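The chain below stands alone and is given as structure tokens, in the form predicted alone.
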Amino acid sequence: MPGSRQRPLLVVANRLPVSRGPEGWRASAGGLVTAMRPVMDRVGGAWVGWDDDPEGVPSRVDDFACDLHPVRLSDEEVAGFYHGFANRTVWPLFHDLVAEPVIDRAWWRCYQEVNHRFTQATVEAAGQQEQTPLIWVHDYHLMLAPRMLRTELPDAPIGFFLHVPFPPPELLGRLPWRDEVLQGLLAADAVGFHTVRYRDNFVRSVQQTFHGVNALGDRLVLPDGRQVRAVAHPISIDAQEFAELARSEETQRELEEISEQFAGRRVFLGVDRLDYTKGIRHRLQSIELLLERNPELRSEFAFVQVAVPSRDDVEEYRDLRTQVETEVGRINGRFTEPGHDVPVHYLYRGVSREKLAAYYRLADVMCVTPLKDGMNLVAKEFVTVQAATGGDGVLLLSEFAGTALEFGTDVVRCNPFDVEGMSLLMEATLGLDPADRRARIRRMAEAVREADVFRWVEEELDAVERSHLLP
């Protein structure tokens, strides 16, 4: 990050960066988090957030420099805004319509008063800082809050960064409120993506739907003359950190214990939130077809799926669990040998940071299968704990993960749509010369160090100070 940025930071997102454990409150481990840290502990800064805790978020803890500013929101304001509008009707649009987007009016109302809400909290947070902050705003929940901030706070940079993919202008379309989703957006200095091809998607979406902007680069020339950047840069993970989490001794003894349960057998992996844009029956059904082509693996083969509760009170998830479960329980009452494991192992729960590492480290074939994903860090995450430790196992990445992009052809890359295609491309994995998969691990692991969440923090915001110097 560089030095010469002494301008305070003002992140605005749905949720605040702490979380309450055994032993207090701390601050979370998101990637989000531990990206901001650095910059929050030498300029300073505040962060505004949905408070869903019912006793309340303090203004601080100890562990992470920056003052948390609450925003509450009512059980009907929750149920609109984020189970209703965000995550009914803009997840699905903007993930290809993986699951049909509902349309609902009162939702809308509903998102742009929440907006509202959180853009007053930002407005009374900059207030209480020293000079004029950067706002940085995040991702798909409050893709109002930079027109309503630009109105409150004209003089501010403002930036926007969205963690989903920007759906081509065909599909945008199909949200009554485009228009104003777009001219909220646009009222940033420079709104953030993963891919270029997300970013283009948005491009091109704004010149269909007004005239006279012009596309000059990364730039949106707008036809009051006003410039907007629009740019790609994939998120990442803070790289030496999961390196020293992939050696750590309490990895090991995880490692050791799971390794002792598998033993003999050749280990497959997903780690995923139970979301129905993650592939995840998909992936079961490829699994399925792999063992009833092949009975000699049935004792000798493990898949582990971790899949971690996600909106379990939307009735989509509800179903889609049941479906899952429905899958795992068809496979192993099939393939169970006599006397043996099953083949199929479902942990629906989160599990700690040393468990997972352990997990990537045990695994032969790593499944990163999303039928759509903005970025997806697992597969990142599973590269350089491999990497660390000397591992060779392989990526199996859907080409519609954002991460596809950075990996090139180092990952055996599938259509998580095509089941048989996937079932075949799994079957392939493991016949690879474990040297040629070693040296893709490390270059996969390479470009990972190289472009870590430190560099995607850096070429966002001074994105964001660039463009607020254009006239």
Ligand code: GDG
Contents of the next structure:
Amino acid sequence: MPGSRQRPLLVVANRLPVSRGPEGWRASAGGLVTAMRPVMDRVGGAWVGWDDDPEGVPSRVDDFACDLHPVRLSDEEVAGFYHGFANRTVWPLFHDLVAEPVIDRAWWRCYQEVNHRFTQATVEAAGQQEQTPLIWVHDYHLMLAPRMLRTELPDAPIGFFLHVPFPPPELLGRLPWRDEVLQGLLAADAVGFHTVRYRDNFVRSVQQTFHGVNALGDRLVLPDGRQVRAVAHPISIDAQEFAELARSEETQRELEEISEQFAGRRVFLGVDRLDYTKGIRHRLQSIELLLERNPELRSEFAFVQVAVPSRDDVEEYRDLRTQVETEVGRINGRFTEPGHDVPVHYLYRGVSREKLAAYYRLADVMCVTPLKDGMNLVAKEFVTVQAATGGDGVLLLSEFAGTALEFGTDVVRCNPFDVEGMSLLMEATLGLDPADRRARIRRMAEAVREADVFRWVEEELDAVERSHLLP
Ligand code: GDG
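Following the display of the form predicted alone, present the structure of the form predicted together with this ligand.
Full assembly next; the chain just shown is listed first.
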């Protein structure tokens, strides 16, 4: 029941909820931080996370009401735990092998040790609370922590939420340490996933790995009689905040500037971290085919790709950047008329939230075409911003994004591996009726408003509390 929660909350995540800006330490802009703010304000608590600031993160920041417990990692730990096991083993394995996962025993040992370090920091933080807190562990970096915490704090309610997909048992089976990972997760009271499909993959993996586990609805009954809930709760955004951002004066100013730059053009947009799961290369190839087939479109078309730098210490990400920039160069080289604008506008950087909202408003077609994506918040932000300003943009959405399960037939659904098919769909979007497009955007925004990020937090924490009462 919203608001009835009394226990302090202890969030354990790879990242702390604060970042240093020109005006000092502030709460970070992400959805999780925004969503936790009202709960933390009500019940108080603490946050354990990796401290990668050269001067160290303070233990308290005015802008976000909770105690911060930074975990310092050595260069070796960062290499083995973060760049290694988390981002080169688990990340590709959990995203359907769109890149080859690296199996390395030293990285695995480091992952175990760092999970232990986070656990110790969490136990310490829990000891400073007035009563036993509800511990909420996040994401694929910390899959061993629930079990380690259970040993140290047997009475604490423990939840885990996975922000990425959970793979089917046939793929998880490639991980030599899958048993330990599953046992790590099963020690939580509730394990949360974005979609029923990921939840079912987890349940099947557990049942195929361990004998005598019964699934009753969303409850797993383990051989020792203990029960764990495996639940599906799609993450979302603060829809009201995005709607206000869409209508703000600053966004309006940004929109006027870019509208002028792109006047007379149909604008297609992509917004992603530069990650090989996001399908940016396939998308560019579809754009190339679209322009090849439709010469008349070349003078009235622009594709804007915001590619936020990500994990550039990892070889696969540096290679991806080279490949993407080669594609962009080739398309612009092929289709730019001297003295005229280029068709592909590629930004290798993040933009301000107002500028991002302005791009969402400007776009005729938003291309969210990942090869695999746990959820994808960009899609939810786009429909919210468009609907808040009466827009009629089209959402071209990959069937392999978690979001695809929520929007039904209001999106133009694509298979991003089918480059030619995707380019035909891009072409088809240009002929859609504006009234139909506007109605679709309105319905999708309504779905986001109804299931916003605050609801996600409440449902997740309720599942942990209810499950904690089970045997
Ligand atoms: C992981 C999972 C899951 C992007 N560019 C800019 C910018 N952004 C913001 C977007 C959005 C966020 O970054 C990206 O979130 P996504 O959900 O799209 O993707 P991941 O980073 O891969 O997140 C994903 C998510 O966790 C939550 O569980 O949905 O599946 O992979 O909010 O707005 N923000 C600003 N400038 C940019 O240039 N200010």
